[in-house]
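One chain is shown next in structure tokens, namely the form predicted on its own.
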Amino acid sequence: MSPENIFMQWKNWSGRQRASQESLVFVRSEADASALVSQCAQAGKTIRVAGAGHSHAPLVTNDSIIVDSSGLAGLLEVDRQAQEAWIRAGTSIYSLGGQLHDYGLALKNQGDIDRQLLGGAIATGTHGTGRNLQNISASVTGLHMILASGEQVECSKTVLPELFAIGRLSVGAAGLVSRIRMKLQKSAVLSEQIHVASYDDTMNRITSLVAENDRFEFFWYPGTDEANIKTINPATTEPEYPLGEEGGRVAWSYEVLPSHRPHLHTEMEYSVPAANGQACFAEIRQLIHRQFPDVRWPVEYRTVAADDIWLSMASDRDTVTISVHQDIKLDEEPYYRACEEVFLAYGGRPHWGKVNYLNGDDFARIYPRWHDWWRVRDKYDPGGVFLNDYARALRPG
């Protein structure tokens, strides 16, 4: 086989997203990453940066260059008084918790999966749950980025503010983020509880469950019409080890918030205005019972507080997120497309790291700053170095 026909293989966590690219490059320093970006720009090649590959959307797939950023990892500078830290973007969230805890600090919130790299999590607006808790991107106060020219810059709300506006939720299309400054909080011990309730009981109590708990979510199971309700709140005791099974953990936040999700699946998640959450969920339930009675994977319900990020699913509105799942061995498209129609009818915005079937015109209707985001992106990367086919297809005409 000739060298030009030898391609590297990349795949995401579920195996559904795959790419045969010219080169898979591991970068371990900003100098190396900067030189690589500059070289690719001059050669007319495109770059996508891979995190942990936990997205279900085709964000990384690229037949040119894929950059593995896991070598750009570690905690850099910590300001305990200001409760801020500079963190390398390739740091895994699961390794970050203990490092921050050594300084008495923690992320303000995180998702129920902690396998992602921090850069990938902010690029997609990854979130946890809680009526007063925002997504991870909302805690970003500064970015160190490598632009398409190879130039390294720092941005914040006061320095290159438009670059910061697109960079803290960039879908990997604005530049290579190498460092992230995060606003943090003091370490805290949390107590987790899980109990099972009927669907009707869950919905009858949902207003109080959301209001009375720092973190609340539930998984509804179509086959039983029951819900696993999870609540997490500040604990009044010291951590209890060993942690034991999910549902009774009492420990530091980075030990309690993540859950083990070993079963390979695809996922679609939409965020709807909080006021529409219950009605939207009820219609998804009816849809499953009526048209997809064989679905057994659960449907998840969470809450996220509003933020001011241009492409955030919670931009300018308190939000309820609803997630549907399917086994990777099955064809999820008919089910997901039917769900997407419901989500859109309730003002939904898709999670950037999960399945959707929208085009650029759809996103322009969903996001008021869609054209502004592309204007700034194109200013800093006019040649499209950081665009793959998927992202390029979303560009406004």
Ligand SMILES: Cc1cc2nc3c(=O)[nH]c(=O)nc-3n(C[C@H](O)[C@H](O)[C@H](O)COP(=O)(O)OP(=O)(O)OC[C@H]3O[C@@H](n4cnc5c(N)ncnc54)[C@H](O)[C@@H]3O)c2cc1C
Second form
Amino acid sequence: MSPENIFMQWKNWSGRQRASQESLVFVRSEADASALVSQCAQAGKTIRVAGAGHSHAPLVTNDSIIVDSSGLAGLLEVDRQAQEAWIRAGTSIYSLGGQLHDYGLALKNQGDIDRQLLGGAIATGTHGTGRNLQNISASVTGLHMILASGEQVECSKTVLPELFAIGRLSVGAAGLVSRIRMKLQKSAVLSEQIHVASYDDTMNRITSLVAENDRFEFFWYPGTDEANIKTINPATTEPEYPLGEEGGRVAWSYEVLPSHRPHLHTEMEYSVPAANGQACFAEIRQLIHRQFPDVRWPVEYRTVAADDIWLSMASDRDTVTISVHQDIKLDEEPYYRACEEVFLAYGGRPHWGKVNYLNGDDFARIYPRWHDWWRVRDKYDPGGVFLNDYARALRPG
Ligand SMILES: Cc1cc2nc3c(=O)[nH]c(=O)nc-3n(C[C@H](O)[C@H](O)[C@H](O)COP(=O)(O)OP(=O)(O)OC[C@H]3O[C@@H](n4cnc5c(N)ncnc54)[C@H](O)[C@@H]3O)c2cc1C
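Would you generate the structure of this protein in the form predicted in complex with the named molecule, following the form predicted on its own above?
All chains and molecules follow, beginning with the one already shown.
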């Protein structure tokens, strides 16, 4: 570990998560990362890998070693025919879009910002919206990982399938992911529209809004009866530059899907079964009216298609995600705890990268494969090298 790296303090995007780590280490190669992991394991140190720090949950904070993965970036092999590519895990989604587009390819979907690193995005099941569109982890077909022993392995559905099952949504606890093989799709020009409607009108039309648009989401702003409806569909015209404001962009998917989120906030998001989405949203709205009339930050409604990933929020079920936000200068906890009760009553699963107050027993109730996930994790990392306090506290007793 080079001395230049020592004593820099890691913090997340909102500044709410700060690490008192012994060392923030920048790795530039897999060989370097592998040697670092072995060295830490032998010295009894723990490691958390940092992506772009856009998680609200204490996933990266660690009082031992934090590894900045942004040096492991770049697009590797691209198979245009199979629409698949190996990508280094430290690649930002922001920079990936243009690189894939040079090959006529694109991610199948992405979230509403593109600042995450690919490794960070898949570790938490980051998603966009679309009734037929899955989260980013669901496009992963292979992983190259550095295990707690320092050994480098490749896994997929057919090679080390259990490692793959935990690695493609690992919450950073399975090992250092250095390369990711992703299923992609052909680049497409998309057209985005935003319009304002009343909340009641939005809810009355929501089934057709979800069904008739490839991507649909809405934000309801507490204190108003208005919803901002955003739809994104294949364009019938050529891309238009300069891109223009959000809500009127017509361009390649990687240019249209990300938004600009300059205002620092915290966020809680739960995924509920799709059939519960409207009722759950309505109850959150009533809760805000009744108990939290001062909240002004929006509540967001999106859809995500089911997948088969053990710890995915959309595991085995089509999903509606509902997010609540609060200013970083305000105490969000009473508000979020009240929302969490509602979300859980509707069968909700918390977003791994956002705020929740659940413990390991709660997760065991939520995820049928919870114990399997830990069994496999512990097999590949018996000494808990990749666990921080937060992850350790979730371990089944
Ligand atoms: C403004 C904003 C908008 C957002 N929008 C969305 C959205 O639209 N949809 C959505 O689903 N989420 C959204 N999120 C949440 C965000 O996508 C996730 O929290 C994501 O994990 C952040 O990625 P990151 O690169 O910042 O990772 P970090 O937050 O740095 O890390 C996340 C996890 O990944 C692990 N990790 C990172 N890299 C590796 C690696 N190479 N190997 C092993 N583990 C690794 C870390 O240890 C940690 O456990 C948003 C967050 C913010 C702040």
